[in-house]
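One chain follows as structure tokens, the form predicted on its own.
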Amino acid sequence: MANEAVKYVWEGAIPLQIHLHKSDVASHPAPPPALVLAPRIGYLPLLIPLIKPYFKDSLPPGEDSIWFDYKGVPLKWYIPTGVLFDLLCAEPERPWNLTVHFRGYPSNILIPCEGEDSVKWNFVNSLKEAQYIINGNCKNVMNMSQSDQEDLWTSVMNGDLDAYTKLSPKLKMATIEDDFSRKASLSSPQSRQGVTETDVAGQVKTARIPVRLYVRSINQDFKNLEDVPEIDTWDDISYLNRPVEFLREEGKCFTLRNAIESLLPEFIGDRAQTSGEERSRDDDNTEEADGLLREMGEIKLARIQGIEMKLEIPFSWVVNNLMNPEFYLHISVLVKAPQR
């Protein structure tokens, strides 16, 4: 039985209000917007079978090339819908107002999309990448039968967690132990008898975690999320597709903060701060600390699956509960840029 956090991920949805772009309106009056509940783990092109029939009587003749934008920014169809929302709406907007276009595909910005087939190819390719990062090869994905691959993809499209849970063990992805459950298990007499010598000795354990990090760097400081400037172009966002080298040593907790900072040395430096509490720990060196903070970046917000994360949460819990079905952890980060 899947735990509550994983259920939250699979059941998560975003209310969309989708407007037909005025250049595609061939009827009078223009049609009202379509209201759609979009799965967080889904992809915008998978909504086309719902949206196209709604707008079909208002469309001009011609061949369709469907794409979406948010406030003029074309939306990358291969990024999960929930990640797009977390990234582009610092202050969550509900319903999320998107515009759909049936003409004028911006091929200079978006890679071509042939509907569901392209989305499925992207999903399977990401699954192969993730397995290579985790296991060192992708043979289990390659060796899945065609019917199992189809069923796995169908479970994601339909948001069917039970079907996915039955099929995903065939991928034989290596896992990391959750620090919370590990502490609980080690407290029982039965598990203490089974602890290995290397565990007792505090051996460092490592794992490679597939992470896609989306970073927005803001020059000016802000107090409220509604004060964050709107994104004008994808050039405002840095995209990092790097594995996190997960390190766990007995007595130490590898946190989400550790993971993000390991991926962002160019933004954060070696001693990132995310709250005023840390700044006040050394009252004798306040001026020096303030100067150091100005030279470094500051993580203002980290969002995963719509959750504004506490950075001290164990990274193992995040990995085991908030990953997307293709075994990537998608993290949207808002960083106050360092002063140079």
Second form
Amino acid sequence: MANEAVKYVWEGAIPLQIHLHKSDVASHPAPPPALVLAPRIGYLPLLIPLIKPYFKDSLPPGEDSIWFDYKGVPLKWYIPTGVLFDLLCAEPERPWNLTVHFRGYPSNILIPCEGEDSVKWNFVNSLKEAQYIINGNCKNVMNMSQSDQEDLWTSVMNGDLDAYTKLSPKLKMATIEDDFSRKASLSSPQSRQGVTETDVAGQVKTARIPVRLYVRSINQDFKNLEDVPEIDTWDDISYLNRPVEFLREEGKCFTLRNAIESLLPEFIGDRAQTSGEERSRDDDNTEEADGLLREMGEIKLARIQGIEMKLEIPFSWVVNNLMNPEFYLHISVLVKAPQR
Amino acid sequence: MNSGREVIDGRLTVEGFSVAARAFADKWKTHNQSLPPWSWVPLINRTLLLSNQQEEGYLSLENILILSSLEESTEDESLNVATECSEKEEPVDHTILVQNQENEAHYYDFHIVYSASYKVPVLYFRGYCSGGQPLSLDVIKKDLPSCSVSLLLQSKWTFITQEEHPYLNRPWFKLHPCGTEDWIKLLSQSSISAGCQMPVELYLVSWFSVVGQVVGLRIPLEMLN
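With the form predicted on its own in hand, show me what the form predicted together with the partner chain looks like.
Below is the whole assembly, all chains and molecules, this chain first.
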């Protein structure tokens, strides 16, 4: 029961319709697009063994690095495919129409990619960084045997959750207690004594959680996702690679909203809208400071693994169930910008 | 309570980084006048239209002409030396692009950015020709001091990778920060044994005295006082 969500995350997939860019079409007529079901937790370059044979007969001679774009925006291969989709499609597009290129790599925008090896080392480096955040050092990744490291990567490439589950204890990542499982064990009379011990140990405990936050900011208000303008460049997105300091206080629930607000302090005022008194106080402060009535920014949408999250969900549940295999929580956020 | 003004276990808070950065820039300006000063770039979040309350930012030193590339150009002017180099170092023909890159002047931008993951500063840099054309890693390696290239081959902690600049959305080269805290700890331990805790103001000076050498930027000894 508790592990069901993780299974769904690992099975998550996005239907892609991959078109060959017209400058790469050397046959007549142009080939039909390739239909591919891409794992959410995977990476676009891992699809090349499927795509390249499909388009082989249509390509002109010569070779360069392969890359993808969505409506003219080159896709960052080092961001998991599911995160790219959540981030770039405000209104989910199914199938997701991508364009594949076999030459003209935009090296001023994308870091180089030399196939599967580049993706693997990107994954391992993210894993090291995550372990440093969680444990305070990355020794367990560094000390992993070559074959274990290889097997771990293979399990991610193949979407093999069982193999991954067997290997990940070797990383010895510190875990945080899930509020849900605590309540579940509380209802069981057999574990009453154990729970008491946990209560004492866990009264005040700080954890650092690896989070990568992708923020899309819109100036005008909007009611429907279809009204959100399309992204022109990566400069339209703010990217924060910053851990969340997770302070577990007894009797207090640290929510997803708390986590996002700790990374985006300018949106803490979002809560004021639920209380007239607080709102009034904020308005007074703003008038004194700026001489203008300041309209609060608003978190319109938070997406993790394709799910539009309720912000009041316990952050510990989100972490334990929706993390990517490299132990990063990727959060896509759509905000209405604060106005001055 | 940690006020952020002390260096603990070789790590730095984001507030400590701001303090250390300004101290470093001031010392550099005073003692290293043969090079331009480092400037502080405040982190105004472009899409969110607001600066963060903490006044975060990074240090920037740009348009630095690396002397080693000039030296190579000087050597090329001598016909005999050029012939000799050609025979020794180029058994295989370089492409025209690479040859052009080697003979043009090389410029570098350096950014010192705080890593919230590792709680240490990280050096990002990029190289380009006078026309703005980016340099490849192979060309950059030739501009690095020779001891750095051997360091690259031997040391784990100081390897260079191409990654996305955290704020500029562009590929830059990065000196991996994985082991920074360990050798900063060693440096601060030596100052502890000398009878004083390392103040946060000296963190970046000490850090750069090691890291800067990797990319050919040395600091005068007076900066360490």
